[in-house]
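Taking the form predicted on its own, here's one chain by itself in structure tokens.
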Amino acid sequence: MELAEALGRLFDTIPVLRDTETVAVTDARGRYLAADVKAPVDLPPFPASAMDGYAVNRTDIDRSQGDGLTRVGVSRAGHPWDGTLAPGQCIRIFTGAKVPAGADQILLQEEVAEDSGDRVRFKAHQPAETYVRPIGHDVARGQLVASRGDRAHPMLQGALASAGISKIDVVAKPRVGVFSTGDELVDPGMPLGEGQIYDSNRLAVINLLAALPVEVVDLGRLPDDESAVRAALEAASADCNVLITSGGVSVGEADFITATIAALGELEFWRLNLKPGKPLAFGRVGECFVYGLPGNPVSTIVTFLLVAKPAVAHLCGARDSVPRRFEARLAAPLSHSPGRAEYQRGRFQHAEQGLEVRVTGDQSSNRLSAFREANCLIEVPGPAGDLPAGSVVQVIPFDGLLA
């Protein structure tokens, strides 16, 4: 199955979590909105000055260049002048302050020709702008401030706060359990036995999940034992909305994850036309969605970023969770055997001719070290062969994948 088809199947299969909760806007960063939010007030709620200067009536501009205008007060932000401006009058006004009734023009302070006592004369000019922000200039009462499926970020939180909104409804955090599998795995810090390696996949997945609004449950490691795998998946699926495993999804005699998903529930698909990460299982056990990621460290990370993360984000309420892509030119040749679409680790940078990208060394699926210099994945179409320098490729930046 191609990646695009697999994501389509996932989005069709997985509903947005129905549970919601109300949170303070100040605590909402990273959460997905469960409902549209409309402005309860106009912003600004009064005509406001966009500049420091003098509030006048436009019909008095010619008079301001002759005998001048009489200054009758001052309007500061938070301290308005509440009178009504009469012909021949002006007030000193500051940015953000309320423009009084009778005024429809701000003359900038740098246009003052003479300011003596209560008389103000201005240089001869016809201002091109009024510098008056009308009521509702930013947002009108009842206007949409945020939409269902938006992810709260600092700018959105600021917009909500400016409309006087202190609390919003968000999709509840799904509970995501993470397993790793394999008798060969040992926790970092412990001595290695013969034929053993350190378990990096579980740590990587748990930390990658930190970019999503989920509750992560570290479920430890599963041995290469069919009954133990079955018991663990059965118990965990009753307690979690999502399970993510690494390893045990290939065709070896000790690979039990795929068969266990099928035995306990439904296996939606297994194996993608993808490199790294061909053996990837997705299914359901009861109401719990299960992602069986491949065991090679790079394959685990790539399939999590391209498949599991968009699907979990969709469950969290994201309106659009497909990783963004942009074009870049290869700064050096890239090797690829036609067949599966491949996602190579690369590094892009700005150059005179635009963005350029190059691979970061050996692309073997066990080499986590190739991520050290990488800041993106380079998407190589399945039918493509080796690509020469200068070829245009699609690049998926990590700054979107990891946040």
Second form
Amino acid sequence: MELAEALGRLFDTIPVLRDTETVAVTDARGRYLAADVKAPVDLPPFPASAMDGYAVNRTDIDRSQGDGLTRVGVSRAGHPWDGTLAPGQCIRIFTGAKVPAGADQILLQEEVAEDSGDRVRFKAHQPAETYVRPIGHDVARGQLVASRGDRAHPMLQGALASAGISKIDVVAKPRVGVFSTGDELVDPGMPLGEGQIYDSNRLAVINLLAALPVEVVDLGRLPDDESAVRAALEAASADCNVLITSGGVSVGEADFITATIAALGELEFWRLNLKPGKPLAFGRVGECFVYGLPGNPVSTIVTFLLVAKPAVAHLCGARDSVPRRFEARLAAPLSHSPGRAEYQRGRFQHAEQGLEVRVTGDQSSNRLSAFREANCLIEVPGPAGDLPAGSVVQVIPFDGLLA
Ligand code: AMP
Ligand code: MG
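Can you switch from the form predicted on its own and show the form predicted together with adenosine monophosphate (AMP) instead?
Full complex below, order starting with the chain above.
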């Protein structure tokens, strides 16, 4: 199965989490909105001056440059002048202050020729614009400020605050449990025995999940023992909305994840046309969605980013969770045997002709070290063979993936 088809099936299968909660806009960063939000007021709520200067009526422009106008008051931000401007009059006004009735033009303070007593006379000039922000200039009352499926980010939070909104409804945080599997694994910080390696996947997945609005549950490590795996998945699936495991999805003797998902629930597919990460189990146990990621550390991370993460983001209410790609030119040749679409670790940089990218060393799926210098994944289409320098490829920058 191709990645795009797998994602399509996941988005079709997985509903957005039904539970919602109301949170303060201040605390909403990273959450997905559960409902549209409309402006309860016009923004600005009154005609506002965009500059420091004098509020006048446009029909008085000639007069303002001839005899001048009579200054009758001042309007400051938060301290409006409540009168109505009569012909021949002006008021002093500042940025953000209310433009009074009878005025429709701001003359800039830089254009003042003479200011004595209550007379203000302006230089001969044609104002470039009115410098008046009409009511609803930013957003009119009833207009959308944010839509369901939007992700709250600082600018959106600012826009909500500017409309006076202090609380919003967001999709609840799903509980996502993370297991690693394998008798060979030891926690970092402990001594290594013969034939043992450190468990890196659980920590990597837990920290990659930090980019999503989820409640992460560290479920520890499962031994390569069928009944232990079964008991653990059964208990965890009753407590979590999503389970993510790594390892144990190949066809080796100690690979129990796939069979256990099938025994406890439904297994939907498990072979992706993807490198690294061909074996990947997706299934459902009760109400819980289970992703059995492959065990090789690079495969775990790549399949998490390309498959599990967009699907979990969809559950969280995201409208569009497929990672963005950019075009870049290969600065050095890249080798690929036709077959599976491959995601190589690469480093892009800006060059004279735009973005260029090169592969960061040996691409074996156990080599986390290839990530060290990398800042992106390079997407190599399945049918492609070796690509010469200069070929245009798609890259997926880590920046967007980790946020
Ligand atoms: P498996 O699919 O369980 O056979 O795992 C494939 C490879 O990934 C093996 O070399 C495992 O030792 C390794 N591996 C599996 N899980 C982890 C983990 N949590 N951390 C580091 N390496 C792992
Ligand atoms: Mg294993």
